[in-house]
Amino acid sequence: MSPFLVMLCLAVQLGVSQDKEEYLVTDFDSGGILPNAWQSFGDLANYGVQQRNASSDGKYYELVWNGATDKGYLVAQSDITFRLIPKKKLKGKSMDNVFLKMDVNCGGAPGTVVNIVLVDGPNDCCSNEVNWQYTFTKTNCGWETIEINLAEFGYAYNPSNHEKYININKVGRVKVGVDVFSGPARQIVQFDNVALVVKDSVTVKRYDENAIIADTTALKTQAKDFFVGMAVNPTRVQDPKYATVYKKEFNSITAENAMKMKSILKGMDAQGNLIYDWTQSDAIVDFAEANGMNIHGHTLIWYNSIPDFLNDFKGTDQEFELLIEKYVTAVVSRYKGKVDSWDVVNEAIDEGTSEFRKSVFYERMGADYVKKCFQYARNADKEAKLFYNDYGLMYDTDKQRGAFALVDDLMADNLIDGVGYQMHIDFNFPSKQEIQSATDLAVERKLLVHFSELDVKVNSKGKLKEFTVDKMQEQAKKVYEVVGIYNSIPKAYSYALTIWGLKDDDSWITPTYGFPDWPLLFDSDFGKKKAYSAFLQALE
């Protein structure tokens, strides 16, 4: 391709030795090892074309979506099918060993969101063995080579019905397109000179299992960059179990639920004045001042926590909003320099759309009562860090693409310093490419990013009866990926990673849904599992 070729790192940082083989794939010219042409299919049928550039060495591929419809495939697909050839390079090679290389550009759309994604054989996506997808924004246009290293690849559509590994004797198809529910309208992907790498030698750093961690050590200690937080209420900060471990383990703390509004706002006197108990957010905040703890404000502004008088309050909305700004204001107010960050508002974006939820705020302070919120409570505090905090924001991309708009938004009026994600997931969704490049939309922002309720199911769908070795593992392993995705944020970006609750039987989520789950770094005893073990290994 062009000389003005710079290297994209998509790939995990890998220590690479020189010693490895590259097969063409094709080069879209001569058709490289396999001559035909690349062909698109579905609604992206009649955009996929085969393109030829003066300042290139031949012949590119290029796909466009120019919105002409609301719905389409994913990704566009071609007919070439490649195997990784030949097999004698990969014996004894696992996918670390495995890269795809490519030159790519987004011809002249910036935004344009790329998938590739790996299946096997001829069929569609969801009756395949293995299918799995790596997805990036090209933000700005121009000719990259990137290199992906297999193992990078994640779950594609739905984590449920494919295999938990890549097969690297199974891949069969590399489809490349774009995602036309994200980006720009008009969307366009060039790609050219395919190609798989293999590779001898890849030092690759793991969780391992096995490590033996040391009783001095604590999360704290070992996170040099930021805090590491816990949900905490306040029976349990009374506990000398619990303060104990919250004191030797956690720098941060946010109340789980005694700073909610349905906590604190207790009704209305007859002269129209507020009444409020403090007794509950008091607690959590003396501890941590006691203890020389960080104190997250979790939340002022939720739709699932408002006492039944202000559902009901018959005023107008003018009045309704004026008493939202005098609990707004009392709240962030009373904690003026101890509660260090607020989650100003919760979930006010909908799942599976980029729309407000229709909340009672919503409703009676209208489309913008997000940013009117947020200004009172920066009136109240102007030292105190102010996020936005969602669940979904990793792997919804409508939800992600309406939460963001609203950050654009706050941020136009200086009103907002970070954003909180929600990480209530699963052992194997999502991806930790999902994971990072949802990151990496507040990094880029060059706001605070606060992962602000980790917990990780391992029994999503009720199936298992006890925690096995195996799921400990699985569970071990995201733990270990997302603190280290959080670890390689920016200093000036990371503010804390908050673990939602200390002990596998203080979770919410076996309540919530029915039935076991063992979701925290703490076992029922106290006891520390390969998921805590994981959590510092990453950190290293």
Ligand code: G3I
The other form holds:
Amino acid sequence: MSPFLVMLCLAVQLGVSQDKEEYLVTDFDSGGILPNAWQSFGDLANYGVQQRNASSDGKYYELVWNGATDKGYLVAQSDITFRLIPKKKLKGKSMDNVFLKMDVNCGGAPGTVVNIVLVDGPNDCCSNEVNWQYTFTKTNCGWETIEINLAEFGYAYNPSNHEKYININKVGRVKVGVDVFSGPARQIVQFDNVALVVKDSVTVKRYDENAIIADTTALKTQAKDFFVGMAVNPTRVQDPKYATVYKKEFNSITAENAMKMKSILKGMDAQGNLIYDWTQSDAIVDFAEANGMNIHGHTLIWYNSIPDFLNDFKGTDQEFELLIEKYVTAVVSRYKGKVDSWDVVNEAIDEGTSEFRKSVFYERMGADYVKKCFQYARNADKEAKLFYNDYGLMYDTDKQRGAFALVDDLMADNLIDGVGYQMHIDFNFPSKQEIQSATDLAVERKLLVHFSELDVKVNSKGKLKEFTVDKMQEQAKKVYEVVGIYNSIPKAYSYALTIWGLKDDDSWITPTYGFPDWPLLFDSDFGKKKAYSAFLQALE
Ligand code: G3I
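Form predicted together with this ligand, following the form predicted alone:
Now the complete complex, all chains and molecules, led by this one.
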């Protein structure tokens, strides 16, 4: 771009002719930082500005890290950071109105995490900085534009930094660093068109911690385009106290345990016929049918819910496979026309890897066991929506890659309709961006998205003895964020947002982790928590 054009663009970008937006841009085209917009600080010169790339609109800035390891390595920020100082101060602006915008390209390694730091004072660390992380998720790298509201910084490391320490009127530096959490040893990240955008007209909707909820409102009526689901068990659907709330608030149910293999499959007789117990699963289906609720079936195949006789099965692999086919066919056929959707296989990918978990199904039926099970389910009910369901899909980038490779494989044979993101999360983790970009992976594939088992821990380290007001509000903010993301999924791809239990004291979390937690929307007296209010508000 000629110097004249640069000046012209800059004049426009600085807001001379724009009433609502003001840009401070650096596009590196002049071989460095544009003098009137930002100045560089620190390490920029060491790395240099690269030449024009076909997919970029000009020169761009590239960071190369020749790492020695392939995962879990945090690059020292001082070595690999470029810092930009906006020359124009942000005085008089609010966090809500200012955005950091940039084009990024992962240059060959999905899974690379770019850590962006905002600093409001003279020092570089740590009490006066907030973070925001962007994870590259696409299989093929390419330029993407990201725009982050400054109010969203802070969640990555310490949510209490958010709004507490950063003073917008003092924001002086934006430091962009690369943290390599996974991927090949050599990481390249490219940046272009780094800009601060001021949008005076923006009004950001946020969670109101003092909102009063009318008792006539219900989650299911506020959610216009998707089901609001609840995990239930046979005892609770028969308990009037629970049933009243279920019926009022929810229009979809998932059996927390009653439709798992361990609950249904009781053994095999001498002739090789499978012995089923439908008591619990029928109770739940009957309740849903009687109350006009949707039923999501959970789960046909899960390594963690296998009857003992199957673990010790002495037959051949072929006999094992036939047994699984019979089982899947029997369950899906029994509830054909009643159960709308199934988690066909749950948690097939091992944590921290892109590999299959070495379950009995994998060992006995081979690496295509997942595909076979989806095919059995499809054969038994052509109308049922089939889901792959897993946890950690938002933050475990290796697992995410493995899971979506599996999803792609299933899609190739038209065997899958949706992805279930379990959403057992913490009040401060994963970040909004991680949840958003993981959700986008299913939407891009035109698959249904199910947030299938939402609960939000506040005490994962076990330090809290009671549920504090602070934690109650932090949890509510996270719920607001999650529901907001779900609510913005295009209608064609949204299915259900299911909460994994009604009352805090019903949750699987406390018995599993061994210390108290308060992860749900209702307290132990059936009282609506702030998290409930946040859920409703996010749907408005
Ligand atoms: O019903 C028996 C009871 O008779 C017995 O006295 C008692 C003694 O431990 O156990 C009871 O069964 C327990 C069952 O929950 C019902 O409370 C099982 O031990 C216990 O393992 C089971 O835990 C469930 C867990 O999955 C394993 O199936 C949790 O309730 C359930 O919330 C949890 O849900 C899973 C999802 O299916 C998949 N995603 C992760 C999620 C959390 O782990």
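Numbering follows the first chain given and starts at 1. We call the rigid core whatever largest set of C-alpha positions still superposes within 1.5 Å between the two forms. Quantities reported herein were computed from a predicted structural model and do not represent experimental measurements.
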Point to revise | C-alpha of I146 moved at least 2 Å between these two forms on rigid core | key: yes
Review point. Taking the rigid core as reference, does H424 move its C-alpha 2 Å or further between these two forms?
Key: no
